[in-house]
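Listed next as structure tokens is one chain, alone, in the form predicted on its own.
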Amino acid sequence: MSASSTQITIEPLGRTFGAAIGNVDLSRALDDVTFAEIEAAFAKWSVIVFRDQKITPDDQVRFARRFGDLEINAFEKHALEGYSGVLKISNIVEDGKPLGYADAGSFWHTDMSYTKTPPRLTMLYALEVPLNADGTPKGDTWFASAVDAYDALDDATKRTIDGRTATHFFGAKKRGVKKPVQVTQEQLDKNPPVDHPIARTHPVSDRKAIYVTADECTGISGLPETEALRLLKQLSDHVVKPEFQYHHKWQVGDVLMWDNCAVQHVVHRDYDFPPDRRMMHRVTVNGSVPF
């Protein structure tokens, strides 16, 4: 554990990425020096968590906006009342009505890659976390480093994907999802297919990351469909190998944020719909055009 000049602490959680940031109260406005240290830690560790936070939606929005403008999610009907940029992620149903978006994170993905400028980061605040009988949490979020995965590719594969783009499509069929998300024609019209580099360069670190998932990508520039789908699956399976993963065990009060350029994620579905209760507030911060 190391401390900064402003007394924040940084505790590594995973083998090469993931860290807990301590001595920070997100219910208060942060000074510029402290925020700069947090931003530097985020660039280095890709996934960071602030434990034991007690924040309001205004606090979460204020902190997120230090990183950039907020995105409005395609499932904005589940937004918190009065906060279009805060999405309720929840499996809770009351009086026959879902309190939030229950299907988020059902497959390995990077958030909103189907947009022209995918979000720089996603931030979740844990309000309710389902528990096992022994008190251990359910619903871990699993992360995979697409940067580490790229570094581990053989040279021939790197040459194959260098300079190529993949097509990301909001309406792509989600493989292996028990309850596929139903999308409307309006959502499809707002999110037409978009092409992004397969090997994406991180705008801060300049490291490359594999930026495809078989569940949301439908083709590769310059390759026949069969060959493209085979390569997409090969790359997707490679990214999520166990050696590239960190599993986050949630606690109530966690504020967790991740770098959508550097990592992919999925929710471990070991909780029920209901009686288990899970409630998170999610915000996403706008990014840049991938290159």
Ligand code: OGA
Given for the second form:
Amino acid sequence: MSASSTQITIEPLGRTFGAAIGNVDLSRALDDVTFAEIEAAFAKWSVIVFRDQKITPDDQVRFARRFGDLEINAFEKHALEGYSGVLKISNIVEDGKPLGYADAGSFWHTDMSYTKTPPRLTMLYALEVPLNADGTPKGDTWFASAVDAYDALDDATKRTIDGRTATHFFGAKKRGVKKPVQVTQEQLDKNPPVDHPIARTHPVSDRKAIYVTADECTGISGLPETEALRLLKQLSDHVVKPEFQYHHKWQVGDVLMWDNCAVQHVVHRDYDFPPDRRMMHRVTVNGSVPF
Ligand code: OGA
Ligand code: MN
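Could I have the structure of this protein in the form predicted together with the named molecule, to go alongside the form predicted on its own above?
Let's see the whole complex now, leading with the same chain.
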């Protein structure tokens, strides 16, 4: 049966967001109808996963390109050979050499918010997933809905943040991280501080989301530093409350994508190499200026 004659299936995973999409084979070019269904599901569910996929880097790039152009990451030295847009996310070390970027997602964040046009989406393809002795996966990725979190704010807080911007900085001090990644002067020069609205409007759903994180934001427009840092912490803590979270349990063959405007994420770091091997192929698709 060709993809054009079937409809995708949608199975909700989290309480208000996250869904598994079935009836799709990403190793094949998708027809426009199927792609439109997927794009609509993505706008609605914020985190979607296609299980049991067997795809090549070319397949992943072809699928991601349907959503837009690919971003080149600040850690592009971990790109897959021959694919500047595909980043290897891995904790595996072989012959003393890391096989990929090992520290992705060690604190709650939304991808590349320190850029003028943060990526619309990030997509991971799971090639190796570490397991517990009982066969359950390690290294879950935790997501938090920044739109649900915005909706739950009281009116006074909404009024305080409305119209204000926060400064996002690649080199911000990562308070929540034990061993922060060393960043180079070149990376800092390429990524100067940038301001984005604290309450960001989703370009497709029109819903508002809280767009700040404690570890990558350094200030708020019109507020003295102490007050700004206090509010940033309060808002960031609010977004990641348990009631706004969905924890993704990985299976080899998962192709999962998240909406960087609607959710924040962090990896649950309960694995270590050796013996735990985790390998993901990651692509990011470009976005627009937040408003
Ligand atoms: C990322 C990221 C988390 C993970 O790739 O942007 O944060 O679970 N990854 O690998
Ligand atoms: Mn990330």
